[in-house]
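Presented as structure tokens, the chain that follows is alone, the form predicted on its own.
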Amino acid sequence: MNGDILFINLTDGLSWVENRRELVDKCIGGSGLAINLLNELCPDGVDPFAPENPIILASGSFIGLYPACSKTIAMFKSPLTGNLGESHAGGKLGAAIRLAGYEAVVIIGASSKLVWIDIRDNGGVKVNGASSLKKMGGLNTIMALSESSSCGLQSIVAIGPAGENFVYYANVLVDGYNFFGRTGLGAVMGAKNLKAVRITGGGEISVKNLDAYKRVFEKIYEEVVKSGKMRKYHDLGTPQNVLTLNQIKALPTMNFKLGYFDYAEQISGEYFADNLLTRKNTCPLCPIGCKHVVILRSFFADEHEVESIEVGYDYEPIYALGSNLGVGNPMDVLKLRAVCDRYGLDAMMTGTMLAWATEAYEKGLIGLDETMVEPKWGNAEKYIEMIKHIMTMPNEFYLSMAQGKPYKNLGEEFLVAIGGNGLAGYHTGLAFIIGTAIGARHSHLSNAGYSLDQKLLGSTINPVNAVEALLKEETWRCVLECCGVCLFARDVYDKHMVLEALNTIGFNYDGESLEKIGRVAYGLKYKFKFKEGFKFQNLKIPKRIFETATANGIISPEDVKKALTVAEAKIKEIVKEATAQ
């Protein structure tokens, strides 16, 4: 770990190098770089479209090294919650960076025209014109900046069009597969005129000791490969989870009215594995092969006209556009998909805006002035037109479903997002609920409390109890994200596994400090929120929730309010320790 940050600003497109060695000693890399930098860079109360919003992209640790290690962090100030923006991508990004010879890359400043960075490993950076790349489709962006004759590997991040129009949950693509899907990271690089990054690394990562390297890595891969405890990646991945949830009755349906889909077996894991799935896809120095891949035609002229593209699936979309839309069509959920990528929206938060908008309609608390289409549960061919109207905004109506918001607040009780995020797809019971509520970033990510309602199917937990579960699990996978693991490979990176592999490149510590460094990156994360404005007592939770029998019966607002006044003095303390270092 070198420390180097490249720094760039596009504003006069200026870059430059700064070592940062004793920050990375003492956080890692990843997200505890990441969020001290943020701490350190972002001006406090700043509009998340402002030059002086920063962006930085984070390697882990482990990153070029370890398998199952490739989730570069981005941070930012998000225009979507407010507050902290924080989303994971896999792919090759993380990697080039470090082989570029950098532990972070940060950009600052805005561009007067639309324009696209390359950065490569002798130093070189160059901001390039991108007027021919404009409401070009993140894919195509890609494809256009790919070199496949570069010395290196190499790594590109593009926004679509729904990045260059500032819709608050445009995403970012990542070589193809792979996205920096949630809060808005799309928006802010739309701000800035930032259409694409290339990064080409060509140098090397160095380790402490290489005979004990070579040990620790193949007891790694053995535990990925050969335990079994990540075979469900491989096999359905993580469409695995329909039938799972919609058996417990925890699959959201038609905007979480339901928690079983009638249609869910049309739309599984095992029949798009069985009937369409055309290949996998991984990321560098991981045998998993979790991306699953399906090729989509469509006709778009007389004559037979045909387009062919690729479309990876995973849970979350088929949810968010399928059963949460009463599209039990596994084609169409497929076209749905396709069109959020095309455009560069994060696919869960448009099936959250989608499925609010339905139901507003059939209350009648708007109509076709609002919508200019009928959007109606199942009908796929409606509900794309309304993702194109999002990603154009050509009437109030839409700027508000731009924005991830109720228009004129009607209906909110069943928006079903808490801090601004929109839900993820496991009505399983209060500790999702907790979880997503008390999460750095509001996601299921964060901490998994739907993990911790099915380890606990048919019982009564306790709030309080959730607290304190949840807590310590949002630390450690703190950690994990500080190394760059990808999170479907938690339960092989145990605390032992990772010190030991810290250890051969050149970090010394214990289990405590370990966990310490944790509970910093947490703390330091809810330090921005609170600087930013966030406050759980603003914190709302959708009538909704309460309203839906989970997998473990309904939940109590009573039982969630005495968790968020729990969690608020525990983070609170949490927040003061990591200050104090």
Contents of the next structure:
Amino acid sequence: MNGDILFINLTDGLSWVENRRELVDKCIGGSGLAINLLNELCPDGVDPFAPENPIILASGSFIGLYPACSKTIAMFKSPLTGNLGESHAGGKLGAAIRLAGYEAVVIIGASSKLVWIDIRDNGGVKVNGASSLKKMGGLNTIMALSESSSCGLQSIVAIGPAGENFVYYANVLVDGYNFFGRTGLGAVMGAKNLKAVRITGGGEISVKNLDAYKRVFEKIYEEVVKSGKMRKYHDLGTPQNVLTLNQIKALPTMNFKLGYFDYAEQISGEYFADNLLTRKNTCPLCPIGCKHVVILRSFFADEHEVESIEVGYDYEPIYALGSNLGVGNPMDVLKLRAVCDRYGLDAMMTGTMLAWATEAYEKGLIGLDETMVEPKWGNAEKYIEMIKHIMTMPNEFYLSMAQGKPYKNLGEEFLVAIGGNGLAGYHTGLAFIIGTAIGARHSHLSNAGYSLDQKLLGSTINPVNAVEALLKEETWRCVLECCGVCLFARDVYDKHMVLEALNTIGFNYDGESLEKIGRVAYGLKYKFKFKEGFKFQNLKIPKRIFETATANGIISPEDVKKALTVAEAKIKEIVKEATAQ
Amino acid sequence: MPIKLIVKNQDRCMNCATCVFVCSRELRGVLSVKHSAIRISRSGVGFKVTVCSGCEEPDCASACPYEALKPRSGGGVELLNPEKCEKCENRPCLNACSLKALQWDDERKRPIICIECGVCAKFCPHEVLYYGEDV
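Now show me the form predicted together with the partner chain; what you just gave was the form predicted on its own.
In what comes next, the whole complex appears, and the chain from above leads the way.
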């Protein structure tokens, strides 16, 4: 951990390195480092698309050292939620940042024309024109910039046309298979006129006590490969959830009107793996291979004229573009996913908006004048046209769609988002809703309320106890995020293992100080949110959530209200503790 | 049969690159790509891992004008006189390997030699790399 942070100002093209070793020692790295830098660098009340909005890409201290640790943390002010923008991506980025000699890369300013940044170790930073990459999809951009003979670990992140067009939930593709998917980093890059960043890590990472490190590495590797703790991600991947959730009536279907989908079998992890899976991809030093990929072929003319592309599939896009849109044909789900990927759109939020639009159309709140094509549950061809319109915004309606808002506030009671972020695919119960509401990035991954709901299936969930459990989980997850641990490996990296791994590479923590690091990171995230105007009293839970029975029955609005009141007080305490640091 | 490192299941590689990093760890005590004797590249719909084939009559050794590289009993090569590599400009050993399996250490100005330790194979989750009898 050398503590070096690379700064790049796109306004004047200058770059410099600041050493923040002290800060890294205090917060480990990853999300702890990113949120400290964001609070330092992001001006109060900044427009997310202003040059002053910083993009922070922070590596974690385990990245490049331990198995199943490759989550790079991006932080910025989000155009979608209006406050904390936070997204985590796997892939080679974090390892490349570290092998280039840095803990984090910070991009500020904005270029007057479209550019891409080339970063190499030993301080080489070059800002290049990207006029020839304009409107190109993320994958083609990565292929164009990729160097095959590089003698280092190279990672490339790129936006598609949706990012260039400032769609509020544009994503960023990382190395072809991973994404900074949520809260609109792609749009913030677009606003900076930044098409891509290529980092070549030609350096090295060293460890003082090599023998001890090798022993811990092997111990973790064995746990990852042999313990069965990561079997789900290795075998079917996250799509294993489809049938599990459908069975307990928690698979959101047709805009959360139902909790089960008649065609769940056809879009299940089992179906994809048995019939379509062609390869698995993985991140550096991770033997799991959670990225499930298929070759999607389509005939585009007579005489078997054929085109083929690789598409990844995960649970969330299957829910968002499958069951929640009534799309039960697996090839259609893949086609929709491929279109989102090509334009650079978060598949989850795209699904949220399409589901809302379909229902609004069905109810006659909007018509063809707005939608231009007729949205219909299960009709992928129409949805493909609509996704293109979200990217190009041909009218006021699609402008509002691209901003993640209900057109003229119509039907906002069934736009299934909390804090601006579209919900993940778990209609499991109270804990999931509370968890998404109080999660610093309003993500299912913040604190896994869906998991708590499933553990407590059939029993009455006490809202106050749920808040307690979710806060405990989220502050612990903040520790994992600081290290760069993939949340899929959370069962391997329990507190004991994290401490052993940390102390082996030169940090000095005990259980208590480690937990405090997580609380401080979480508190600082909320400090940022409050500073940027986030208020619990303004947090709207869409009515739809209370109308459809979950796996644990109907959610009571009073329970949610009670939970949020309790959570607000507790979170403010955590912010106070974090700020006092 | 001598024990050696072989690429057993090329098409199963997922590019976790654990082999690359544990190799640099064995050779130089650090984690890096540049100090590793192993490279992974994209190939068709998957990945290709390139390691030393452990040749019985290695072309790289034959090409060495300074007798710095010598065939090793059991296959592969060893670097006996690395100081001789410092003045070598054309790196004929690298060019002689049709597989391009030999890498160059820019800092120490010498080829990076696979020591046939087998650690890479130990951490290969799909048995792409295999360390054992060459059958």
